[in-house]
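Single chain ahead, written as structure tokens, the form predicted alone.
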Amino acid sequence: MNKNDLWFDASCCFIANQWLEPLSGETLELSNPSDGSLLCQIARCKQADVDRAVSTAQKALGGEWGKLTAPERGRILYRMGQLVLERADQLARLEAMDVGKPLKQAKADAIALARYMEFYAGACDKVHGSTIPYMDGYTVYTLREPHGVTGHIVPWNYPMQIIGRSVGAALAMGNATVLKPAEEACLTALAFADIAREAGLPEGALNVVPGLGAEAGAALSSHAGVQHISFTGSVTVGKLIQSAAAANVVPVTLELGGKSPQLVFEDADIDVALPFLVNAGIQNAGQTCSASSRILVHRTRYDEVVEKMAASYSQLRVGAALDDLDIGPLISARQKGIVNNFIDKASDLHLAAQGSVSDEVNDGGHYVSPMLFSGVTPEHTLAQEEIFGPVQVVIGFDDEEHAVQIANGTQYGLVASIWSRDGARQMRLAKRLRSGQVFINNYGAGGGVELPFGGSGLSGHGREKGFEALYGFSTLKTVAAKHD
């Protein structure tokens, strides 16, 4: 990493518009996970920085930032978003070093991060309270408020999205927010603080004190002063910021796992679905929620959706973020460590096909293979259990009723995807899929900055993106004046 990547002080904590150090004066080590190499320093916030956050975003609410009008905030907000686009390529490039995936996905997480600051900032202004038909001598009416300060926990994966879809609907609503970054991957948020603060952004409505996620984030999520915590990540960490959440009676959204089927029918498309199949299950390495790794297939076409595949798993190829190939390293060690024990669970099942890793890379990199396994039970480890790599599974079904029991038979319910010409069969099943997101003759529906995202089960609870997304980061006041 050169100077000229770092416009800011990465080893700082970003509070009140300033760059301040960390007050135990510790530092993490970040590292590239393309070659292992050290990136730069890192702030290691503890409580006391924790509390310094809070402080002065509880300032904030009643000064500068909380006075300010809808419209105002807006403003703001759009001029976030095109700072943002002006600097798209130096963003993607830090979170290509920092992440680890390719250029083009980075770039295209700079482009949706602008796209989330323009939609909350013209939506600003545009989220109403209604009139209540009461009692005679009545006007009754509802005002929708911020909560105050709202605590952020993001993880390594999509920092650039998930500060877009979180900390841009908070502010838009009105809160003063804190942001913790993941210890693995926090130079965009850094960032994006540092944008903030050269588009107007009055101080203290946005901090950023990263550091790991058992001091930094643990403090964080049990803070008295926060008023709502939105996290994304694992199950096992959602469930700990729940609890200590639960201490101050504090509401929580959260976007969990997923372990997310897409559905071929006997009338499906395959050519149009192809790309679909593949791609939802190896963009960012696997390391995605949402990604799609069950493929249902109707055993009339079973066959050819596994050789069809296998032909595109054979032509992708892994290699640095830097080099742009198709799929870049995962984010760690101890990451690759837990793919691998996933492929080790699959030793009975047949592995249709596997990418290549460049003869480029660097020993010192987190590099797996992209691999398509057919022959597979829904019961198996690897038809159950998020892998959160790159490694897809393809699952025979017999009828609409087996893909169905197939499809909802893990513990999440995050996003499905349904493959048919059949206008009927999608409606039904559309229903009866227990699943946050459901898209019919496509996956993803290109991100979708305006539809609301979430899931059930272990996928977590609440609405990220879209309008939902302002309604949960506010709360409803209901008024009553009595006039005769």
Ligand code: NAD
Second form
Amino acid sequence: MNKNDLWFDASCCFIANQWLEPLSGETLELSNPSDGSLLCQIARCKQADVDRAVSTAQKALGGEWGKLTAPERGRILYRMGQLVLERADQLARLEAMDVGKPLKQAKADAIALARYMEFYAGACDKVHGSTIPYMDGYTVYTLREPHGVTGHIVPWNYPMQIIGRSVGAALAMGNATVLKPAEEACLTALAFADIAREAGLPEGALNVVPGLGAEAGAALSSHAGVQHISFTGSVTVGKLIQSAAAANVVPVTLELGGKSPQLVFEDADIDVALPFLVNAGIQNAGQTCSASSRILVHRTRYDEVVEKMAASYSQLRVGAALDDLDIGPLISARQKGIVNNFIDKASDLHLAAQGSVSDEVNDGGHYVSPMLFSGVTPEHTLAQEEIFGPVQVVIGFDDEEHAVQIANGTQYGLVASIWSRDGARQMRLAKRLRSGQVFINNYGAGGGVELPFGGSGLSGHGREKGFEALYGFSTLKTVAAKHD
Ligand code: NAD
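Taking the form predicted alone as the starting point, write out the structure of the form predicted in complex with nicotinamide-adenine-dinucleotide.
Zooming out: every chain and molecule, the one shown earlier first.
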């Protein structure tokens, strides 16, 4: 890492617009997934730092931040977005080194962060209550108000995008936020805080407390001064977060990943579908909550789809993030272990194709080759569990009913897509698929800052992104005035 890469103090937490050493004085090592080298030290925040961040956020609600009008908040959020755009290359480099994602994907994430800020900047003064016709002598109306202090616990796979969609929406509604980035990748969270300060975000509106999940994360999710928690990450930790929030009776938004299917029917245009089928599985080395890890294909087109996907897989190149190939390393040795365990369970499957890891990679990096398996039954472990690595399975189906049964046959429900030219089928299945988002003849719709996102079942609950997120990050007050 060059000296110019870090223009803020990465070993500190960010509270009240200041870089402060954690009260324990302890730090954690942040490593580069591409070669295992040390990137820098980051703060190891604990309960006392989280207490400090939460009380600073509480003060912000009663101070300058809380007194801003909605258009004034919007202007600041817009400036944050513009600064993110100006620094997009710098942010992308940081994210690439920290997360291991290829530079072009990291750049797309930086641009998405800017876009979230623009979207939520514009929305600040557009969320309003309503009037309700009631009994004679009354006037009744509703007010949309912030929850208060909101906690944001984000993972390492898409730090910039997840910060944009959750912190951006929470700030738009006037909440004061405390952000706990992942211990594996937190540099762009800190960079974003510095950008917020530079854009004029009043002190205490955004506080960042890096640290371990079991320390800073647990302290934030169980804090009595926090009125809403937004969490993206594993199902195991999601359950802990929901229990902690239940103890304080506060709402949570949980986004816990998926096993998202793409359904390819006999009338699909396979050549149009092909890049979506593959990219949705391997983007960010498959470490994507909305990764499409199951490809369901009508038996009449099964061999053709496997053959074409296999040809694409054999072209995929894996290498260091800054070499900007198709796929980077996994985030950690631990994540590589998780993915390899799944691959070990695939010995009864047919490996249709795999990509190649560049000869240039450093042995200290966490590389795996992307793998496509065919001949997979819907019950197989690889067809049921979230792998969070560049592994896809292709499953055959007999007819529409069978396809729906397989698609809805996991404990998850985050994203699905339908590849078919039949309009009636598209509409029918969009209703029947158990999924927070359904795409027709595409997958992911280019990121979709504007599109509400979230799941059902083990994928979690609540919605982020789009206008819908603003309802989740606010509360509704009913005012009934009797005047006659
Ligand atoms: P994780 O759930 O442990 O971590 C996500 C965030 O939660 C991090 O900021 C972490 O510090 C925090 N956290 C951890 N323990 C906590 C606790 N007890 N209280 C409060 N916060 C806590 O995810 P992971 O261990 O990094 O990854 C493991 C698996 O989780 C992956 O293999 C993948 O299946 C899944 N995952 C899903 C997503 C997603 O986008 N849905 C993201 C990351 C990981």
